[in-house]
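The data below hold one chain only, encoded as structure tokens and taken in the form predicted on its own.
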Amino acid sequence: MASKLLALRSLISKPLNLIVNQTPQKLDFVYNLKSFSTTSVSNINFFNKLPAEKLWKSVTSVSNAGAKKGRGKGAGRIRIRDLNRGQIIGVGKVNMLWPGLSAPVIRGRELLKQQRLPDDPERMEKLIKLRDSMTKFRRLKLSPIERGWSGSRMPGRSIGPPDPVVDEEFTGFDTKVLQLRSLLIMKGTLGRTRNYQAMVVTGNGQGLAGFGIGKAKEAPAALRKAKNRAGKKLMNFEIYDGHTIFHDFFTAFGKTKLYVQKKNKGYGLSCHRAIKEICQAIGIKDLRAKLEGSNNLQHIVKAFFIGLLQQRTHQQLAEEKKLHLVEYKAENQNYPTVVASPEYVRTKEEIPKDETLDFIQYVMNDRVILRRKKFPRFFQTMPHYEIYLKKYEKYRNHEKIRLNLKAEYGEIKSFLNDKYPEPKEGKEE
């Protein structure tokens, strides 16, 4: 084959009125036509033996070696361009109409024949155009309202009610992601593998909800499979007043600690993010939760749920110690309510004397929230602030004396008036 090709380079370099002007027999000898191939040559090279699949792959990928060395680090922002995209067929440089490929073969009545269509001058501009976009590294953006915790990351979004079960449909239901990590896990026969857990709560904002952990090999697998294990382990949890618990408590997991207290209407939730998402899932209105120890989130949500399942309603209380169940509410000007009675109550004799009455204390299980240190204000270290507390200090108690007098007797009067009767005022009969 290269003898013919050396033949065929000095065939060509000799002009061509020498080769015409020779007699048949002499071209026979010199140049031997008869003997030259119309085979064409194909040239093979790294970029037609293998597909655009690995091409691609091996511009936009990092081998094991170099990521255990730090490099390629912005090689998952280079994107596989589609060299396809907006190509359309028949369509060109030269913009052509061909039946049976970009065109019906009999459009109605009418044979359509081979024809050339207007050029677009502006096909070039769009393609590159198009092409340009694809390698743009772009971030997720997402509506205020579908954010996360952190952005457009999982943890604090939401994914939608759990599948259904059978005909059960779980219709009002909301699930919000708590954690999504990755888990490296090295076997021995694969090596170094990667799962992901994810960690999911759902309810339907009236005290049904339940918590889920899934494992997949794929995040979006992991997060349908902790979505639909909440859905079928949900608890029902009892609202005091259709917005908070009925008392505070703590609660504990491992080395995670909680203190939740019962807050007024409008106070808010004062606590984690993830008690947050939780209490918005059940419906839970007003809360504060102080968290002590571990702060391992797989530890908080387990913890505030033995705590809600843990809590006694007002008449369960009042069963236990034998007595009456009193509030005292500050928008109630701290007036007592009964809010629940025992069938039978006992009497002063009957309560030992080192029994807890108190409360916070009896439902704290006689746990004390750690408090920090409260200094004086500027102020209060100044000159001036002794001759205010001075002039101050018989008024200081007028408020305390008007809401005892009422809580006595009803009306705000002196302590004399049972000996000295005071004149109502009106009108005489």
Partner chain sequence: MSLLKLVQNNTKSAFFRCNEPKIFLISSRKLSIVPSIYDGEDPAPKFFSSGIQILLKRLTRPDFAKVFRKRNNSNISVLRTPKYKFVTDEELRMEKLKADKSADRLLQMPPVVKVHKPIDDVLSIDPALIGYDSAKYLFTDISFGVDNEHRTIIERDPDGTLRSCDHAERKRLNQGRKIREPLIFQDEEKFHSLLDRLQYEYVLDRACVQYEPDEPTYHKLTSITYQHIDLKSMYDLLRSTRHFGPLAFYLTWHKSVDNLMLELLQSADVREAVLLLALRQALHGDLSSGEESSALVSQILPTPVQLTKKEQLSEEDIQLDTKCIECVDKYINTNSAMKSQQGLALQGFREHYQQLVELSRGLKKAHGAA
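Positions refer to the first chain, counted from 1. What we label the rigid core is the largest C-alpha set whose atoms superpose within 1.5 Å from one form to the other. Quick caveat, the model's predicted, so the values are computed rather than measured. What changes on going to the form predicted together with its partner chain:
In the core-superposed comparison between the two forms, Met382 has its Cα shifted by at least 2 Å. After superposition on the rigid core, the Cα of Met364 moves by less than 2 Å between the two forms. After superposition on the rigid core, the Cα of Arg107 moves by 2 Å or more between the two forms.
Now show me the form predicted together with its partner chain; what you just gave was the form predicted on its own.
This part shows the chain on its own.
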């Protein structure tokens, strides 16, 4: 009975509203009370038929063959976005307070009621913004300290110390990636398979260092393998005075030739970037290495390590030669300091005629580095150059003079200015 009344009431109120309120022209629907039709109010549509995962997959999927070829992995591919992100149950287009869902039923002593809260006009925009940030392929941005040799690539970047072995922890060790490349091999059963190969050098900066190569299907796995292998294959190197090698040397591995020179404190590492990383791992701070021939990175690393291992300390050199080894430093006015002495020193008569006594020649195994002749610059041979030099002589020293005047008098003026002061600028005008 009551329901029938309610139904009647609703039937009446609507036309009443129509008459009374004079609603705008938008309402152009007509209540059809004579004939009725069943229009299905469907709760299921295309988007509800399947779970989100399957829907997305249908849009972005790549065939099996395509996946093997590596399609759909680059910058152009569409990313799956989770549309639920940024949304909470209970908050929607119409901002309403649902007690029991998004708000507590009783707050203090008050019983909350369902009520409409003020709308958030920017809600849609926020959601769109969030979804946009999920889609695009973001280039990983690294800070300059973390950055390696180039961009966000791995070579040159540090990957922490090697994993600790049973009871040994690698304290003070740091590994740097030298090479990370993907190799493709053709297999009979699988076809083309992809492998990552990583070359890594690890060291503690105190003379212990080692390099390792690792191969795996995934890049991080390859790096890890290489790192641990390097940790297993550590070598101890002696460093002269804590900053450089003992003497110049030449090494080669394959077609890669390295001319390495010992340098003074403060020179820095003037070498190939891979050799720089190795030196930093070992603890060498000043060096010059010239690469000749092939620049195969693995050969460079191996050549360098071989050369370092073949180095002789000053004491060993003195013992080999059976002569004192004396060091002359230019900043100490070339005062001779005896660096190493053998047990028995040969006399002049005991030295054969053709023996190499020159230190550099002996240490480089009789190889001589070609010193290129320096030719004059292109302008020095031009006809007007001498005339220019003669003219320039007049004001060649003027910069220094200006500096000295500023230091002595505070400004650029002659010593006669005190007696004969210059007229002021303003008065002249």
